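Here you get one chain, nothing else, as structure tokens; it is the form predicted alone.
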Amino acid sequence: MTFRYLGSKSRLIDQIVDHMPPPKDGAFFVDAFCGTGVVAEAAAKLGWNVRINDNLYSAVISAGARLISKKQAAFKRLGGYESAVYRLNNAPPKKGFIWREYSPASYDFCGIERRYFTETNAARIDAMRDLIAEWRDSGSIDELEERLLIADLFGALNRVANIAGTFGCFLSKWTTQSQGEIAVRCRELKEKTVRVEAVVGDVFDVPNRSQDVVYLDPPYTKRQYASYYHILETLAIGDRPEVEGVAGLRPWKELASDFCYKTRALKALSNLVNSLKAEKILLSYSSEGHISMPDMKVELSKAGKSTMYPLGSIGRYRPNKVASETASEVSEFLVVVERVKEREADFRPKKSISADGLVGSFA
């Protein structure tokens, strides 16, 4: 991954790996906000089988991409994976969506000169995305195959995109590293294939069972994800939706969470943990959190047996250089809760990724 991503705990992982038993036969590691899918993939080189979730398919294509093995992505009709992104990064130029509303080129069509990639490279990235479909379309690539391709764009854009760090809005001036040419780089596959289930959908939804271990890492702030990363979004999707105001958002309000809501986050919690099968379930939060520590924990002695861990500081998110020099920094945590065992209910998964549709396996 080369962006920065709200929540990320890839600085805290190796702390977080410290509480993860050993897997189980049979059992899932549930990543049900998955992000990045930093957590999900420490789970995977313990030996658990995955099932990831996130209510952004651009997250869930992130986070399966980090678990896709050289076996799983041969692009054997394309001569390989190296071939497939010499073949992208040498389409031509189209002037389709991307180039349309996110870039100077807006200002034709809106009357709103949105900088966040050059008109080249907007242009390069409406290319490579629409190859990407057609392959698809054509058989000369599957699922998973489109997938990784479309992950790997997102990090090839990232490193050009003229912002602060999320997609929220973009920069009045260019930076330096915008103005360079995109490029898709390849990504280190793994050598062994991991059972990996992909849901994308809401958090209460996920399938899970008592010999699953949950892991939870709601948002903590009133920052939407829907909203931040909505370019990525559209790009996981391939549509063309109307998008309004200085920043283009995508429509996005049918996805806000109410962990983002200061007056629902002890609520949404609380249910989410008593909605949940597992025995053991591992919460990351946060000191800026909407949730205070006293009522996170009252609420979740309800659940079962809670032992909280220090993770140690972390920098607070800045997005620009004001908020660099005057952010202060921020206490992690990690709760651990153990439930009395109950009887276990057959379970189905309440929504699955079709090949058609948002959800899908990268089993």
Ligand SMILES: C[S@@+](CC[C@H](N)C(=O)[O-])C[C@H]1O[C@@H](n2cnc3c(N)ncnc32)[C@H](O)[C@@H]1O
Contents of the next structure:
Amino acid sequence: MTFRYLGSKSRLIDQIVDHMPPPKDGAFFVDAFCGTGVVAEAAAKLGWNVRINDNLYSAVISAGARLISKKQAAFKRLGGYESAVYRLNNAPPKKGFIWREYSPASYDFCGIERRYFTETNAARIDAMRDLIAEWRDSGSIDELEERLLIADLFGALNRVANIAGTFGCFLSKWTTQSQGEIAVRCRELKEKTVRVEAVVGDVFDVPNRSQDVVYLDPPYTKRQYASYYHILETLAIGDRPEVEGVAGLRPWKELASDFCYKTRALKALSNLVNSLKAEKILLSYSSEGHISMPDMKVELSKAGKSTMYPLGSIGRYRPNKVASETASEVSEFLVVVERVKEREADFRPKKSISADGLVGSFA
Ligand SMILES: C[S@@+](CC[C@H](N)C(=O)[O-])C[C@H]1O[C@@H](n2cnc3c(N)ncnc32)[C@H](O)[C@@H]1O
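Write the structure block of the form predicted in complex with this ligand for the protein whose form predicted alone appears above.
Following is the full complex, with the preceding chain placed first.
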């Protein structure tokens, strides 16, 4: 099986786009749990400035790479993008951290034979990651070019990883793909440069203003992304952490998400929605997630007018039906929350209607 990103909206993107408002001057589409960045990419295509945020550095790198334009990734000092990728693919293998921890070589170091990558591929990943770091340190590439190459390296290693979709564990038997030779490929870069702000951090700290649209796609199961994508995170950061257990996990608990706990998810969502300044919020969720639809409805109605739209096959054929009518069949849905504008909120009766029927005055 090949790599997959849990909860990616690539399958549903066309239907999510149907609910995106047109871009506003100076405002941002904030993809606050950006993951792969497929939603931010679609918003950018509509003409939005985008802000991508995730608490995983690897996710922000992957999402950001989707938005890079030809002009931004000229690789002038290396003779162009293709030449940089050619050099990466030809870097002599190095027995480094990935080889030591995530290939069968690990047996000699920790007594566990980890089969994420063949020894040859692992040593080539080490060589490529080191070369990217060298280029960055010497000024041969800038930060955007560095991020693009790291994202391209993710693509290459995902094609040869011996996993069942995520890096939560490796397979005991080698797959055919994992025996292939790792190779980085150039991606199609964007023609136009988009204004992108990339933030690595907790969703509660993501900058947003009233005119922005915030898209929320929180985790909805107990699967913690920081542990499921630990190897990508290590490559993104470029460190050499103490790893442990059969899977060789880097320390990840600091990045554990409240949205992955059934007992905390509803409160976390409610606090998050109430802390945002944006007047329009789009929220993706699943009817199989920790938060039940009735509970979510109650919480979101406190924040403003909310409408639920079923997505997937049901949504495609009956786009205007609210999810509540079809809840038993729906699995993915999108909630559009429109907050009461502050001006309107201030527009409340200064005095309430009195018992004798006198209407109170308005500000
Ligand atoms: C369902 S995935 C998003 C998928 C994304 N929309 C896509 O289409 O690829 C949820 C994302 O939220 C991130 N995440 C979880 N808790 C977070 C938090 N507290 N702050 C920021 N990001 C968080 C995870 O790392 C993961 O990338």
